[in-house]
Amino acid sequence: MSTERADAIIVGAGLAGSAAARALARRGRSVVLVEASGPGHRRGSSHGSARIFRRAYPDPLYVRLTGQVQVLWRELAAEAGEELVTTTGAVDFGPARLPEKMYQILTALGVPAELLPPGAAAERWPGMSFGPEPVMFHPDGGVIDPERAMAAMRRAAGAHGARLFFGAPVLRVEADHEGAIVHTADRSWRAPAVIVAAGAWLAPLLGGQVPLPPLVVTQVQAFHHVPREPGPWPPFIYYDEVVRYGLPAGRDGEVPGAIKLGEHGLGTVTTGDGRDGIVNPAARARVGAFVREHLGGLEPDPVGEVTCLYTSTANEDFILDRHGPFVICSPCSGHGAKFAPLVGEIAAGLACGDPAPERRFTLAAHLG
């Protein structure tokens, strides 16, 4: 079997591989992607159509990502005629007082944020409960439609000349003397970076070769309430033990103006091949009760159901690095999908032999 050269192979085509494959291209690289499944696939972690944008985070480093990746996102979407992510602003609430603490965060740094008493966000959106705590509001929040936000920078990866091959599992990379070679079964690439933005199937494709973290994989749900009248449906989180968010839920949600519900951090382990896509009843438990206690405006029993993947690092922080000829993408942990054009071009610039931008995101800063 004849081994072709590229000058970047990328193995993953979700949000953040599609998105390297773009930035690449348009660098003028010769670029292979190479997918497991088909496109629009749902067995990994960017499938459907909507996740959250927003720019509150109790921590300023992602709330200055967010300002970077808010730019990335417009020109993307004047790359492709049409809009990807819908701004609707985006509501911050429960008895965790976070909230308080990301206004001031988001305040000191010039972005556009209210906090509200808890009567006035009842008055302005009627169909939920808030508690004492104060209720924040940050306009630039918004959903993003990642299916066709992928197909979108894929798009323009092949408009740019890159080459992109589904269907092609990769069964293993290894590196040699000229980089490193990827080798699916009826072909291999090797090019002098490989772009490892694998999600799930990361760790088992580069154990052995990359001192990587614990990279946890747990399954996790999302469910689709139908509100009881019309009304304004903004994303929100809720904070407290169990964080919750919700949004509306696009073509997803198989109902029109359906909110999709879900819970951050309790998922079931699993891998990649080993997740079994059935929901757990304890979770839909779980949300029907929030749903009855904090959002009477939702009909309290779901009208769908779906599972996703997090692949989650201890504290959260993505991995944006480079060791050897591997480029480690791995903007996990449930919260990555917002920054897909930003981690795009850092992947880029990791496989041109930029340095890494940020430590945290460093394997250094993950391995202690």
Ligand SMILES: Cc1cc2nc3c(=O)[nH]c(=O)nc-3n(C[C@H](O)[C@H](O)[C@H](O)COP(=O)(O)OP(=O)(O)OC[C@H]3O[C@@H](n4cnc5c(N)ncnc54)[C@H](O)[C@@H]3O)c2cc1C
The other form holds:
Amino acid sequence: MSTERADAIIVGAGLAGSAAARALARRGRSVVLVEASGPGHRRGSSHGSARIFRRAYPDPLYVRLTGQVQVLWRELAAEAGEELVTTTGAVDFGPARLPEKMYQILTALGVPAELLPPGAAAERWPGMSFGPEPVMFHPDGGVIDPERAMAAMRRAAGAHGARLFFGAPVLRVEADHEGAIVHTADRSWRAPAVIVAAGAWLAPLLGGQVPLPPLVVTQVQAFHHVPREPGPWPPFIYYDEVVRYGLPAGRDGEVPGAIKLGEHGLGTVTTGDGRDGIVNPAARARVGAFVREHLGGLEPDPVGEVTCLYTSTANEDFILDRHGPFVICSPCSGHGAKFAPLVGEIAAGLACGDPAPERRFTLAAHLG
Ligand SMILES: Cc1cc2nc3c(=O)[nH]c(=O)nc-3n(C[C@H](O)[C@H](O)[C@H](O)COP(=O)(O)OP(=O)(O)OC[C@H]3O[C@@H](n4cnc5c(N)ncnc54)[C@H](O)[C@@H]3O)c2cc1C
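Can you now output the form predicted in complex with the named molecule? The one shown was the form predicted alone.
And the full complex, kicking off with our chain again.
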């Protein structure tokens, strides 16, 4: 079997790998993108039509990054000629007092935000019930369409000469004197840099060769609930002991207008290959109870449900770093979709020899 050459090989065509392929190909590099499944498949983390875009984080680093990526999303949408992030604004509420903290951080960084008394919030969003705490709204929030975004990124990558291979599981990657070799069942490629954007499969593929911090893969679920009233229903996050979120489900919803609801961080520990795809009935019951208590404008029983994978670091910071020829690209922990075009640029930079742009995302920081 002959070994072909490229400037960079990317393993995984989810949001991260698709973004990296576009970013590198636009820099004039020869790129090979290798994906185990088909385009838009549902076995990883990036499928479907709905993820939340938000600038609100209780951490100035991520707020700054959302500002950078907002510009990149607009560029991508202009290039693609279609809307990829629908800006609706986003709501934050709940007893954990995070909305007030985020309001202070956002406004200090010049990001528009409002802090509303619960009565005013109830008038504005009659489908939701608020406690006594203030409610935050920031107008830059919205809904990302990952399926269309990935397709747009891969079209752009292809237009700049990237070669895309689907249904081609990478069986092995190995460092060699010139960089690394990537093997599938019937082909192999050699390149000075290999970006591993394999989501839940990162550690099985690379763990023997790169010192990785613990990465916990969990199967989480989302539920689609039909509104009893039209809304408005902007994306929201509710902060209590458990963090819950909701957003318009878009094409994912079985019924037009359905709202997708989920829990952050209460998944079942699994592996990329070992997950069973079965929705946890306890999660369904918890989310139903949440709807009854806080979302009176939604039907409490879901019309649809779906599972998905989180791949999480201990502190939910991403890993974006280079070790030898390998660029480790692990931007999940349940919040990476919104950063995809920026993650692509960072991974492309690392593949081209740039230093890691953010210390918190380095292997050294994670391995502490
Ligand atoms: C239910 C849910 C809700 C979320 N909500 C939000 C949100 O509201 N906002 C937000 O910003 N983020 C959200 N996220 C997180 C976001 O979706 C992820 O950060 C993002 O999709 C991660 O993309 P990825 O490319 O790293 O991983 P993936 O999409 O999993 O891509 C990895 C790819 O690598 C491929 N692969 C693996 N091994 C191999 C191999 N050996 N050979 C070839 N290919 C391989 C896989 O098939 C897969 O296609 C959510 C995630 C989930 C699961």
